[in-house]
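First, one chain by itself: the form predicted on its own, in structure tokens.
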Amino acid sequence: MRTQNIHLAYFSATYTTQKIVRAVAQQLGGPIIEHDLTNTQLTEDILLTDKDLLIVGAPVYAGRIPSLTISSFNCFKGNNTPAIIIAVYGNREYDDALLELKDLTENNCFKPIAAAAFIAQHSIFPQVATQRPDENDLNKIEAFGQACAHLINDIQDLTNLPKLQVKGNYPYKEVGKVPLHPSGNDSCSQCLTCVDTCPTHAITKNNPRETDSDKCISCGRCIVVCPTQARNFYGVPYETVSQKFIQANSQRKEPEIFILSATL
């Protein structure tokens, strides 16, 4: 089949997942049109036509993808159009998220025929999977997006497609909220970057230094955007559930590939 449009949906706090999502476009070919969710919430329906390919794309949150995003990725209706699904977790384990991304592109319409869990730097804990992905990632991310390019290159029906199969398990692993929260220190200058990128409007103007713990999701986008690396996760109970977490979680994982056969 020929591909008209490219579409990318996807929520990249570190930018890390919009890094993942356009390598893999990349080897697809094709017009591609970019839909960034992670500072916008859609109200109306993107319409895919069969002709279309869908790559959507988030980070692994304790497990799930972040809640934020899922009215946005409804508004993406396909009709009966090929999509890509990819989840970039922080070397901890990535649980349903990918589960949880197929049944939501099945939902509407659409044929995912390629999944992958991808790993990127851990977003509150640094020192787990640093500077991940690296050139041996980029190779496989690569390789990835070729696969999918000679698949949607051999298929000639997509209506009798089997259903793609990915790792996860109903119900879904319950959404746990993340009790550190990253904040400012003497080095803020008050540009309010953070104010005007925080996804979830957790930073007000008035005190850029703090964090409102009912709103933040922990995503890290105000520690990546800062221009004088003012904001970080501070404490003793972050040094403490830190050193666990890193000595819990330091063995290298590798990336998990899932894709429909190529024969088809």
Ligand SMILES: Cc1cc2nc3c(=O)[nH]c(=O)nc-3n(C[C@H](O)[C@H](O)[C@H](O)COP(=O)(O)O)c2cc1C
Given for the second form:
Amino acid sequence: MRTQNIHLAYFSATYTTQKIVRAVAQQLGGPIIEHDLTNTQLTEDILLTDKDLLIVGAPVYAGRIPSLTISSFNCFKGNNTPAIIIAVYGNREYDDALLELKDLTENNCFKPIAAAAFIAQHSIFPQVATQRPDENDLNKIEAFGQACAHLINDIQDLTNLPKLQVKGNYPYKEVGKVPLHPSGNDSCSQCLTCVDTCPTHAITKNNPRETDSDKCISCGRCIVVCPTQARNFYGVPYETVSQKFIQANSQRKEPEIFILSATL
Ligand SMILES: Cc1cc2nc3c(=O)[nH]c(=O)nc-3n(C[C@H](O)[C@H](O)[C@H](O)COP(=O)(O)O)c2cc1C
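If the one shown is the form predicted on its own, what is the structure of the form predicted in complex with the ligand?
Time for the whole complex; same chain goes first.
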């Protein structure tokens, strides 16, 4: 099978999901059309043909994909279009996120042919999986992309593919909200980069050091875009949870890959 366009659809607040889905796409050869959904909520459908390929990527938030991505991901409509599913998590667990993303694409007439859960630095507790994806991860990410390229090459008939099986459970884990929110300290220069780039508009220009905890999804975008490193998770409750989290999740996890057999 020849691929016409590779559509890359992802949410990535702290850029690790973006890095990983781009690295996979690069192995596939073909024009890439990127849909960065981090600051965009799609309202109109994007129709793909059976000659296209969708690569869909999301970070894991409390064992699920971020709720605010669902309506945008649902705007992608396939027509027996092959799809590659990628969940990126911070070395705790990915629980039902990969299954949820696979179900979502299947419900929109895509044919998932491969899926993977990769590990990246935890965006709330950066001492967990620090600096990942590292070189070892990137080799595995590239190898996954190459395996997908071979598979797509071998597929003759998309209508008769078996169903891809991935790890995850029904009912999905209940959606959880993290009660920790970043704020700005005295280094804040009021440049308003965080105001402009917060995916949920939880920071206002009148007081950019504060965060609306009802709107904030704790994604960490404001921390990574801040040019003066003023924004972070601060306070005793965060430090206490952080120590426990680091202790419980410091053992290195490795990527998991699910791919249809190449003999189709
Ligand atoms: C609100 C929130 C919840 C998270 N929940 C999990 C989780 O359940 N399991 C896990 O291993 N990592 C979890 N993480 C870590 C992210 O999945 C991880 O840092 C990911 O690389 C972030 O992707 P991004 O850089 O594309 O934003 C969570 C992060 C956030 C912000």
